[in-house]
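One chain follows as structure tokens, the form predicted alone.
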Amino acid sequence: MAEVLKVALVGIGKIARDQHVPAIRASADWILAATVSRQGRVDGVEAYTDIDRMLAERPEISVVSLCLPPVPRFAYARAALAAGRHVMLEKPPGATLAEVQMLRDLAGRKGLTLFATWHSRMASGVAAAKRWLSDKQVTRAHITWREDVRKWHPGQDWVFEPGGMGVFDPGINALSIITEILPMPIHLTGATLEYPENRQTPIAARLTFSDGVSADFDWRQQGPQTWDIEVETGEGVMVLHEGGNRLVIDGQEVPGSGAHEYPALYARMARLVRDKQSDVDVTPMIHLADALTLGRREMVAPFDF
């Protein structure tokens, strides 16, 4: 049998408690050993305010899963490699594509297995897209990608600062499944971002990639929430519907696999760790980071919570 994980999960928010939490107290594979937060705590288990302290106090702990917000992400993440543990990454991985680069070159100079993940790849529909894509010639591709900031991000200002990639931190969950599931590469070729008058990062935009693929991102909509993929190919059309989880082709249904996103990304860090290895895929921040410097701006009325 596998010798169980102990993990320490930093940033103790929405995100953390809603999916980490559960996810590693329903495995086999992990035991939530402590946590790092300036206020946040979980019951039942130690909690620090520094990541020295504890990385210092637990050398037993062998991995560190960070649930921060982007931007102080790359800090705590160097400290927990320097310190010899295993480290995996909420998305986006950092809050540039150099520091997920120097993080990914530390891990491999020290040995360390670095999970950067991105959950939506977990969707329970997106392995069976996958599959079907792989033989065909897509024609077009159309990402709808429109949700409310104010219902999953209530009150958190941070996502409109530089650094908290504004529309993009739900939009990159959909360029991570474009980019899983298509059978060719694309890249941008032109944006139009939206800015509110008073806010650093945007809150709509509209890509256009390469072989016919285009995305519309847009954080305004109220009501049912829009989270769809649709791909045309010269076999039938593909749609994936709820962020992943439904797959439908040529208007039937397909089962999904029944996973859930987090349980499996956990699964995933166990069978990583084990196998002494590091996942640290970027493609969906260089699309981003294609975006901001391709985007064309707009500027829009002023947006607040």
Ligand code: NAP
Contents of the next structure:
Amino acid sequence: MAEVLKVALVGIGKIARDQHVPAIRASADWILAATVSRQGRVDGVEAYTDIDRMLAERPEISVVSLCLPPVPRFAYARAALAAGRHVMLEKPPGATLAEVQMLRDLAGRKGLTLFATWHSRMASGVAAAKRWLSDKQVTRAHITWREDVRKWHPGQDWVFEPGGMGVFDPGINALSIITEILPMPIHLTGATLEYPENRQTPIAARLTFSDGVSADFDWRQQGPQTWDIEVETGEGVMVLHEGGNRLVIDGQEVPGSGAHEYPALYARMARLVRDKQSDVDVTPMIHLADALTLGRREMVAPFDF
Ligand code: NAP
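Right, the form predicted alone is done, so what does the form predicted together with this ligand look like?
What follows is the entire complex, opening with the chain shown before.
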């Protein structure tokens, strides 16, 4: 039987509690051996407030999983890699592309695993969508990603601070799926970004890409929430609903993989560590950076939680 891996979870907030802790606890591959968080803790698990102290006192913990927002995450990731630990990054993998490049190089030099996770790529319908599209000619594709920021990020002001990505925080999940399933590479050709006049990041974005691909992200959606990707081909239409978890081809439901996103991420991390591999794909972040570079900025009504 493979050795059980000890992991320290860093940044005990919404996603750590909602997804990481249950996924780790349900897996035979993993033991949650410590947490590092200024205030958060998990019952029954030794809690540190300082990453350097945890790294010094717990040499048997071989993996560090980082659930912090993107801006503070880099310093923690670099410290963990410098101390010889494998590292798993929440999405997006950094606040900037250069940071992620530096982490990838550091992990490579030290022979450690770095996994830049994209949880939406693990959604139940994504692999089947990718298989179906692999031999098709795509004529048009559209992403509709509309949700209520008050519901999903209650009071999280960091999403509207520089580096917080605004509506791209969920939108990058759609970009992670579309860059996984399309049979051809795409590049961004234009964007319109709506900034609340009291905020630093967009609350809505409309993107156009090469090859007839477009996206509509909006964080002001009330009522039903929409996370859909529709792809038209010469041989039919495919729609991924519910953030990649439901696949419909030409009106027919297609059974998914049954995978759950975070358990699948931890299973992949265990394999990467055992195989001494890394997985760092920054393609979704490149599109996000290009949107912020090319985007036309529009001011909209102030936003407060
Ligand atoms: P969060 O709850 O606001 O933050 C996670 C924790 O990070 C906080 O509880 C805080 O813990 C720590 N933290 C925050 N700012 C910090 C700072 N400046 N320095 C050090 N620690 C800091 O955020 P989240 O919603 O869990 O999101 C974290 C990451 O997961 C983001 O990249 C997000 O895109 C991703 N994600 C979130 C969701 C979701 O539904 N929320 C879903 C998928 C992925 P302490 O105060 O205890 O230090």
